[in-house]
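We begin with a single chain expressed as structure tokens, specifically the form predicted on its own.
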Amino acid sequence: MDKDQEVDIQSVIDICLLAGRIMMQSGAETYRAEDTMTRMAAAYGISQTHSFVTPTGIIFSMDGVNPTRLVRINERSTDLEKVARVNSISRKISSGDISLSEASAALKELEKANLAFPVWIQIIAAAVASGCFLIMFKGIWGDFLPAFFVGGIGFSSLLLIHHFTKVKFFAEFSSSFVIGLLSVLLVSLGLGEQLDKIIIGSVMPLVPGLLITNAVRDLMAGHFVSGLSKGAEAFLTAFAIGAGVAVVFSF
């Protein structure tokens, strides 16, 4: 092998997980990363190729040309545009659209690039979810105000105590246990009439529905770890929830 054709194999190696990185960081499928990775390598003549991915990191290798290379995912999110940019990107390169050099320039920009919303849109969001979620759950619509504050003051908090502590688990107790005291405060004044019903749809922009039918997908497409490990994130995730709010019951 001359040294060119090194150091091609070395750049595409790095760019099936730049992108393979990107996907499960922005809440893309196992098995939705694993076959972007080949396909992408694939486009670039190397068919044997074998990789491992876990909500925390990826494995990737090629048979007998190169050790086996490991990066590691230290921060989730739910970003799907970033999904979406990724498989067209991938698509382009299995097209022939776009060289190597462009592939990698366009993933290293989206890594960079900042799509969600403004902070106050998602906060608003939030807060009309919690409404419309209390009038599915057979809610009065005399409580959708209440129930729109309190989901929005609760999204907020969750926001906050996360930027500061960096601790997913402990930010969605707090939220929670916010939203629960905001609850029973409202009630208490008159300014609500049904607390489980407020309760409920406060919580829902907390609750993990993305991590779940991931999960579900992974443990369906045959990726245990994938599917447990992300199913384990999920019921914390929902454990958190359901002690912030049981804490305000307690007292």
Second form
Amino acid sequence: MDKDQEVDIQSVIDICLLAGRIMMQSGAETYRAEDTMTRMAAAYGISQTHSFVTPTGIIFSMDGVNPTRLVRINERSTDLEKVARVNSISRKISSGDISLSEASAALKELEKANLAFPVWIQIIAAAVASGCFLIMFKGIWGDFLPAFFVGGIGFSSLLLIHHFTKVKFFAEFSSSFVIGLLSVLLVSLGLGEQLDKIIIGSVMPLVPGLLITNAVRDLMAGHFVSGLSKGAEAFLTAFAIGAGVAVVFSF
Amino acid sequence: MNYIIEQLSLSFIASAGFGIIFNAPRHSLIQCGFVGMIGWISYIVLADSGVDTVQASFVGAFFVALIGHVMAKRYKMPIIIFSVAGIIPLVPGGLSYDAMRHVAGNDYMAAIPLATKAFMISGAIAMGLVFAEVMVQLVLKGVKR
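Switch over from the form predicted on its own to the form predicted together with the partner chain, please.
Following is the full complex, with the preceding chain placed first.
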């Protein structure tokens, strides 16, 4: 194997790992990250690759002389736009539309890019969704506005506290505490009626529904490490939310 | 009838709202809302007519994944974009929160059935997703032949 090819293979591994990492950081399914990495490597002529993807790290190796590489994943959020973009870059690579260096540049740019909706739109979306969930869970229309406000404020405090403390579980605990406190306050002031419904509607933007489902799905697909760690994360999140509300009730 | 229209529009808005929170691509928000609407209406119609919530969640998730697959093929995007927003109304978030609230309040006996139910529903949703995927693959194989 000559020197040029060696360098080439290193950069192929680099972009495969980068693509996998962006996907896992953005909340893609485990099998999708593995599949994407294998396809990308295959498009550049490396057919024997092995990847082991977990929510906290990716191990990627290929049969032969090159060393196995590992990347850590520390931050995880849900950013479907990035998943879609990595997907379309990998499609282009498979069809041979873009070169290795172009793909690498595109992925590096994507990694840094902030594609999220403006924060105020996210907060309004969370508030509206809270109100809608209240009615969907058989609440009464009179409670729509309380759930709207409590859900919006709860979600904004999640974003705010997470921004300052960087501790996800603390942010979830405190924002559900805020939700519980506000709901009790509104109901005792006579501005809301069904306390339980208002709380459940308002915590919906926080609950780890996606994680629970993804965890069970990973377990069924045989990705036991991913499934268990996602399950643990979901459990901790659900516990943080439940505890935050329970603290309010214990007074 | 009013009830159905109410549920349809609310689930559409809520799913699209979750699309925004999860930062789904902007031009796919309408589709996300639509997928969520189909999933929720098939769930709520069954659940209201006396079917157990576990089975109803299975059917809801099955339709979400089925339509998600169609959308994913049509718009060349990962299915997760459509299925996540669509599945959110079905996930037992309220139940798992309720269970945890009882645990935190030392009422373990009330928490266990709630947690078991939440677990069963998550399992049913995952089954629905997997069944739809298998069906889509079988159909695609048939088409290719």
